[in-house]
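What follows is a single chain, given as structure tokens, in the form predicted on its own.
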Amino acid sequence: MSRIGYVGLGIMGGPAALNLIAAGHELTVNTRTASRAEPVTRAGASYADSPAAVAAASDFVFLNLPDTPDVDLVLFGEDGVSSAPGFDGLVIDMSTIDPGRTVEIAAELSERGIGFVDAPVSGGEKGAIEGNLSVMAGGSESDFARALPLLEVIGERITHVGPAGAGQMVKACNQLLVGSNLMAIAEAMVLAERSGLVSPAVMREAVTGGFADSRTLQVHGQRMVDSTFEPGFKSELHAKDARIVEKMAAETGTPIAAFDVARRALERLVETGRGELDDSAVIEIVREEAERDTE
């Protein structure tokens, strides 16, 4: 049994924390919206009133936060993890944030005697609940080895992809692939429904199992067919990730024309007040553009 802290108990963090409790670990948690901690505290976790208090009670601290400034605040702000007296454990950051800042965070924590692994994930809410997320981990060999037994509770495919920051770089690539695929699926769905010849559901069923198949088609494609956009992954968070991808592409001189279509659709969802919807709602943007083009 390990003493684990967990900060951030949203769609992904809550289920991951519950899986760690189910595996027999002792958890101390903190989250910005205290009510989100209730399922975890009912399962046996203790609630602390600050990230520093979480760190003081823990040997490992997981973070699952929305964006880079949130991670900075939780780690280095007033009552942040790094201010906990005597904390020299390991921070495991499962957020999706800027790779460049991640490299700096790892160095700053190292100067304070704190280990760090960036471990962003893919698999959505379903993967978090079932404990079969894909984990892209960056960090030193020794820090990764310390984190691995805990990551194996949360994920099914855990890959050590390189030094600190590499996990976030691979996650940016992941989001590029997912976003581009998501947009192509939305366009295919709308093409089918507007053809008047075949329903999107039948089209999806027909191509599943061939080269066009993907987990995105299976999961998000079904949401598009059903028009059920309760978030497994919010559009506003995917839009944030898309900005990270765009930044990395600009810094490396990499063309991302296919992904840029998805980025614009996600931004449009946020701009029109639909950022809380699942990212599969990009099909609504395709439908709206099709209607405008035929007016």
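It should be emphasised that the depicted structure is a prediction, and the values quoted were computed from it without experimental measurement. Basically, rigid core = biggest C-alpha set you can superpose within 1.5 Å across the two forms. Residue numbers count along the first chain shown, from 1. Compared with the form predicted together with another copy of the chain:
- Relative to the rigid parts that move between the two forms, the hinge contains 170, whereas the other entries in 239, 151, 116, 170 stay over 12 positions from any hinge.
- Hinge motion between the two forms is captured by two rigid parts, the smaller swinging by 16° against the larger on C-alpha superposition.
Here we have the form predicted on its own; I need the corresponding form predicted together with another copy of the chain.
No partner chains or extra molecules come along with it, only the chain itself.
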């Protein structure tokens, strides 16, 4: 059994930490909102006052944080993980953050003798609770081998996709694909309804099973037909991931003009107070633009 630190006990981190405790590991946790640690400390975890204190008590430190600056702060800030005297364990970052910065983070930790695996996930809160998340892991062979037994506790489909940063890169591509597929369905459905010839529901049913079929057509397409936008995956989180994609595209000089339309629709949802809605609500943006254009 391992000594594991866990920083960030939100929707994803909380259940994953509980699964690690249930598997018999010794957990030390820290989180910005201390009340969030209660279910985990009740299950047997120790609470530490800072990420450095977590690291001092651990051989592995999991991170599950909102965005790139949060990961930077927890690792390199005052009382950060890297400032813990003598810590030479492995950091496993399950957050979804910038792939480029992740490459640098891994290098900076390596200079201090700390291992690193980026391990963003998909599968949502349900996957975190049930311990069957999909994990896209980046890191050296030896770091990945060390992380694997723990990743297998929290996930089911663990893919080692390349060096540090590769996991975040695959996650970025995943979010690009889902966003663009959502936008395609939104455009097709609004086109169908404005034609007056066929309802979005009938159109969706007719093309399902053919070359136009996709997981988003099945799941999010139904949400669009029903106009039920309880998340699922919140638009504000997808918008955040879309900014990561956009930054990566700018840094690599990759034209992603089609995805950019999806990104802007997600941002528009956030700007208009609908960031808490499921990302399938992008159909509302297409519908509103159509109405504005024809006024």
